[in-house]
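Read the single chain below, which is given as structure tokens and is the form predicted alone.
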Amino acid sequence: METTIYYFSGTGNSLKIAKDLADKFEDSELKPIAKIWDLENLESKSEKIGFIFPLYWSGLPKIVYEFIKKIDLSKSNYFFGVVTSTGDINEQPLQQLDRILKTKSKRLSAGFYINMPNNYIIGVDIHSEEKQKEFFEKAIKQVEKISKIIKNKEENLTQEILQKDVKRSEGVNKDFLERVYESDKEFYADDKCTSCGICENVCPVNNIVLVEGKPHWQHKCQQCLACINFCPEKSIQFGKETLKTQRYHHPEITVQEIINQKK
């Protein structure tokens, strides 16, 4: 393959993104990061390497950050990476992801952002309809600049963005990632559970199992907050948080396609 995009997205909108900008090329493939960063001997032979992924605490998740510092890229010459966010925008994860690659003696060649609507509904409310629009529609555009870009093998970082000063992001997502597996002591399902167990199968990671019926959580949480957002009868809640908040997932993405992430 001349080009490979590894991906990780919760509610979808990460995956839409790598979807519609795999579609741009003619000889690509797309690769779920959750079905294969615990593996070993993990290596891409393709000439261009993307990274695609939500930010998540004004950086990298941990799962993405884990396996790009895992797999071998010494075949690979080119490398890009996408960050879905609601408007948080900093160069954090942009500089973390140069970061690993230097120390496998490469460089982030080209890296993008594209706003999507909110899924992150732990006290801050889903975009309403026409919003989401009208982030699905600018994202459309987005990507086919993107595509042109990476086809032409083009660098648009500069050193101005990849040495900027970003400690308080830095202290933001090194917390996170050493917190975020016991992130999930908050989640629980209340009476309107039906024992469906789509918590269980969305879930990337495996992190959580039915008891009994119910949902238990195994402190292995990447905080993707698919279970929440794909529970049919909103039944899982984050302490008081997402009471009063409705869910999200990008609604040209199913179920299956966020389970089929990690089989």
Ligand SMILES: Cc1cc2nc3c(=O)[nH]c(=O)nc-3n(C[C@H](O)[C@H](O)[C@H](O)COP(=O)(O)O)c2cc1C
Given for the second form:
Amino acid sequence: METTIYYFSGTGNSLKIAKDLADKFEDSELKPIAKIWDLENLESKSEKIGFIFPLYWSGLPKIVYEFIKKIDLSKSNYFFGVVTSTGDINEQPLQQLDRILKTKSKRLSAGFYINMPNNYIIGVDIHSEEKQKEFFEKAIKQVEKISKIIKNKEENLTQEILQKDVKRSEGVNKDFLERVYESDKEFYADDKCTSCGICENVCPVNNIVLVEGKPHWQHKCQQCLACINFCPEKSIQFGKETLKTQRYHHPEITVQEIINQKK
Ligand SMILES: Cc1cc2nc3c(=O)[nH]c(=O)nc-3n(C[C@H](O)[C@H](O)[C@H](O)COP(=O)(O)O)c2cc1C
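How about the form predicted in complex with the ligand, since we already have the form predicted alone?
Following is the full complex, with the preceding chain placed first.
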């Protein structure tokens, strides 16, 4: 295989980008991180390796961080990252990727950001349909450009990007990585819950179990917000902060595709 794209996605934005990008290459495969991240002896043999994931608190999701640290990448020589976010970004996720790769005597060759609709609905509402459409149209063009850069194995990371002072964001993401597993303590299902089990199935790390038909969170949360955003009854809440916010998932990504990304 020439290109392997590893992805993680809570609500479909990163999966949509990963699928669209993989379609541009003749010899590529898409691999879900959630399905393999806790396996031993992970190894990749492709020449080019991509990581596509959402930005979480100015940096990498914990699952992505742990996965890249673990996998043997010695046979590959071109690495790229594509970060989806709502646009509140800085150089930190690319620096994080580069730092992990350097511990394996590799380095990040290229990095990209794609703005997508907001899925962080804890106290912040989703984008309007019009704005979402705008993001999707721009993303199509960006994916086209990114695919050309990757096909030619171009490099786009300057020392300015890799050495920029990102201390503040570093602190924010470090705190997040330390507390994320327990961050599910404020989730609950209200009376609208029909015990359909979608939350349990859609959770990429099997952090939800139904007890007497109601979801219980097991404190190994990644905060991807798939459970709350995919609940068809809008029954799942996070404290009081989601009582008034709407729910979001990428309109072209199905619940089943999110379920399929895990074991
Ligand atoms: C826990 C969490 C933290 C987030 N932090 C940021 C952030 O720091 N900056 C930003 O622009 N977007 C942030 N977002 C928004 C997501 O990065 C964005 O909506 C992403 O495209 C979602 O991708 P997905 O649908 O593949 O899960 C955050 C979302 C979540 C769930």
